[in-house]
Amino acid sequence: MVGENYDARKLGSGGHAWTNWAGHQSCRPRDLIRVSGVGELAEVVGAAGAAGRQITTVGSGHSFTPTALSDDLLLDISRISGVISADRDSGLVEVGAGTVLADLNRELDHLGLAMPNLGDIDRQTIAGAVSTGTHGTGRALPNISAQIEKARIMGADGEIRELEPGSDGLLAARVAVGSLGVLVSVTLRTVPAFNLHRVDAPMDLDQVLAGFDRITEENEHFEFFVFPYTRTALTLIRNRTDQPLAPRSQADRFLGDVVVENGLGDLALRLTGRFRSAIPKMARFSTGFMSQSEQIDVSHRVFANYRTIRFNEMEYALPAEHGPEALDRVLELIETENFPLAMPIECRISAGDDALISQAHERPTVYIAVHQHRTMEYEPYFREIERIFREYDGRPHWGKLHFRTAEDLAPSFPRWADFQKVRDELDPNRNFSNAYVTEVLGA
């Protein structure tokens, strides 16, 4: 299975160890159970709920936070996967919650359908992606969870509840950090399959920031990467096209995805961690690999990028009008304080949506993500950068590192109380609240 990126092994007396993709989050649950289907899921969850146990669902391990950690029952629903039903005329497709995005994209392609927007990693399960607010980029396009028309969720009693369009239950479940129950399936609104023309090109960062509104209005999908200690951005522009397919060569994919977006490589980043003074020179050297390239391909193959280097990441969602200024301030802070951050910063944009605790709730949003190699210290630097994001009423990505608590998060979400009401209805005994959920959503 494409999504099995975690490490699971026996530890005696029935225990298992689980580690996320980045290697930073790990736990030793009392039980780790990979259910065979919905029937077994109902039996396991019903019994655990009756016993008052804490229940956490794990996906592909691509969250950087402790969202999937548990010392009790950890559920793997990867076998509840695949397209359950599809209506090509309406574009409505019901999908098992354990479906990995890469697999879903291929199944939709065979049906002549596609997701209207995707992030740049396709290894997450659909449940994990929507629960944490995973998004792509595009001023007119909301995050993946906004595509959900209906959802089926299992409570601690083992019963499945149908969450219908327009209900607060569905608006809460679209982004819920696993706190409402076990997602069993979601019905997504897809679109007819389409091709994208992608152009990667280096640009002067000041020109990108000054023209950010114009560029994002003129192009369907726009994002850019910039190395700290430099003023050159690698811009990625994607627009729909009817032109003949022209996939990228393996060399272009290596240079674009591995070298530029990840840095010079795993070994170079490890060495940089030992020789802090080399970081600015390495960053400037890396910009020399930025070159213009083009690709025309099926949409999901254009959206997804390689990720060969493992890292830790913090990403914040800011009101769109403040994005360029905040990014400039982050770069200035890194350079002024000589922070040892050698990996590029990523900037994307999305439309607002109506999910109750979505990072983009009711406002156009610019996302700024900072990264640090998994072997290098990140916390003191991420904390200082977070102070800048908070000045603009930034909201953290639920699946990426941050240092916030429910008490100070609540004022940033106008419908926080409505979300808590749904939570009280669907999980009154807090069976689905692990330590992370309790910290960020409250007891």
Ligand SMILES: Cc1cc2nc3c(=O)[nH]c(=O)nc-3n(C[C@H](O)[C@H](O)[C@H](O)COP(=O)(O)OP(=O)(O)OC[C@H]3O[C@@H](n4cnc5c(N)ncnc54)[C@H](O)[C@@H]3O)c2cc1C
The other form holds:
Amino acid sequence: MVGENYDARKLGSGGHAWTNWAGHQSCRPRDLIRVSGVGELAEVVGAAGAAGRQITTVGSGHSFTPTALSDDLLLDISRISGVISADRDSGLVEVGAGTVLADLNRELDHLGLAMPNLGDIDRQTIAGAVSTGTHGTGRALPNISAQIEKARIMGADGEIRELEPGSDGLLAARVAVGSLGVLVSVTLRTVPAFNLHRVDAPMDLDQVLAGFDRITEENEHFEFFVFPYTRTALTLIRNRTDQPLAPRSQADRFLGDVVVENGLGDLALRLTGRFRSAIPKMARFSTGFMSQSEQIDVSHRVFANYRTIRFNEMEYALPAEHGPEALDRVLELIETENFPLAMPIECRISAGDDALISQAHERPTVYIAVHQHRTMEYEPYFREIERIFREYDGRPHWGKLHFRTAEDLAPSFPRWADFQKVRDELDPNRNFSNAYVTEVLGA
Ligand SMILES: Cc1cc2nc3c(=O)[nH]c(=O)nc-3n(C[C@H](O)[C@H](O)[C@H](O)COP(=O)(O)OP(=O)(O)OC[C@H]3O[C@@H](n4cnc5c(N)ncnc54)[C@H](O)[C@@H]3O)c2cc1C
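Switching forms now, from the form predicted on its own to the form predicted together with the ligand, please provide the structure.
Next comes the full complex, this chain leading.
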């Protein structure tokens, strides 16, 4: 099973329906094939390539964009997973590309190793996560793809190519939106296992924005959430610690994540969605319940949250120096135009990296994400907010909703042409270009 949302029902017509986690993207590929291993993958991909078919590989379906859709051949490589080899001294670990992050984290833990930074859930596959530029937060820490030291990728001829450190091939394949072939394995540079002390606390938004540089320099991982119509941020600070473990109890998890978030939170969002005028009051009400909490645990358990409410999301990567100003403008737009956005906005930070079409390519980055409950309309509001992000040369997260095309994206990425050169070499016939890839990377 690839992920919790995986939906590969056989329909009456003999086709297969596939739907993403949020439920808004779906397709009915001619074939949906879960390969048993690399040998079968080579046979299937080689035959499809020879027949000129369009091939897309799906991870856990956690992207909000149509990036994992195909009308033709959809490949599930969940059986190409697990640690293939590990060198504890160097920290280099080769893993199957279909490995789900939660499983990767557990296996690394057993080896006394860990990923230095992670996003806020662990349901994605490693290949899916890196392909869209998935990131966590931390001023000095780049996105997950920056941990890739080497990779093995299969082309439409069914042959595997080794992508070596420093090559343009590797810099392109680290974040490639599925466009270059099927990643078969990646070699990750991991670090010795570590524990994190996490403190969640409400803070005055103006103080957070004014002190953003200092706070993000003083703390290894900092992010915050803010409800439109309020000026209180819920800040999340995580730093390494040698203090004894003080994990969240099962009862606390159940009460917080299942009862409050999934039960009450989901119900409140559905109701406020129908009564637009109630959103500011609901936002202020929810902010009143924010309180301080602490946790000390193994790093991956602190990074990962349960996300039980299903939503749609747009996230933009902005030059870090413009982050606080852009966030303030987004809040102002939502409030003055009375947009019915009842979920909080999330703000994170990362170091730049050198992957050719990474959202953080060669620039320190602040990420701003807006969310909308899956039962509510998002497009007109996200489109208006996107205008603000574009004023700052924002780059969209490849796995999160946006309304951009290759033509207007190209000038944002200084090494766009080098990426296209690698694409021409690795996928000259565009077997790996689905409609989304063609839209955002060109034909
Ligand atoms: C609740 C939730 C929380 C999230 N949190 C974060 C976060 O904290 N930070 C963040 O940056 N993003 C976050 N995301 C976005 C998510 O990390 C990305 O969309 C990610 O790409 C999803 O991984 P996946 O395994 O589900 O891949 P999919 O969505 O299934 O696929 C993503 C892309 O990877 C390609 N792909 C998959 N496998 C391969 C392969 N073997 N070879 C080549 N291409 C492949 C697909 O073709 C597609 O283009 C979140 C999403 C959700 C729903």
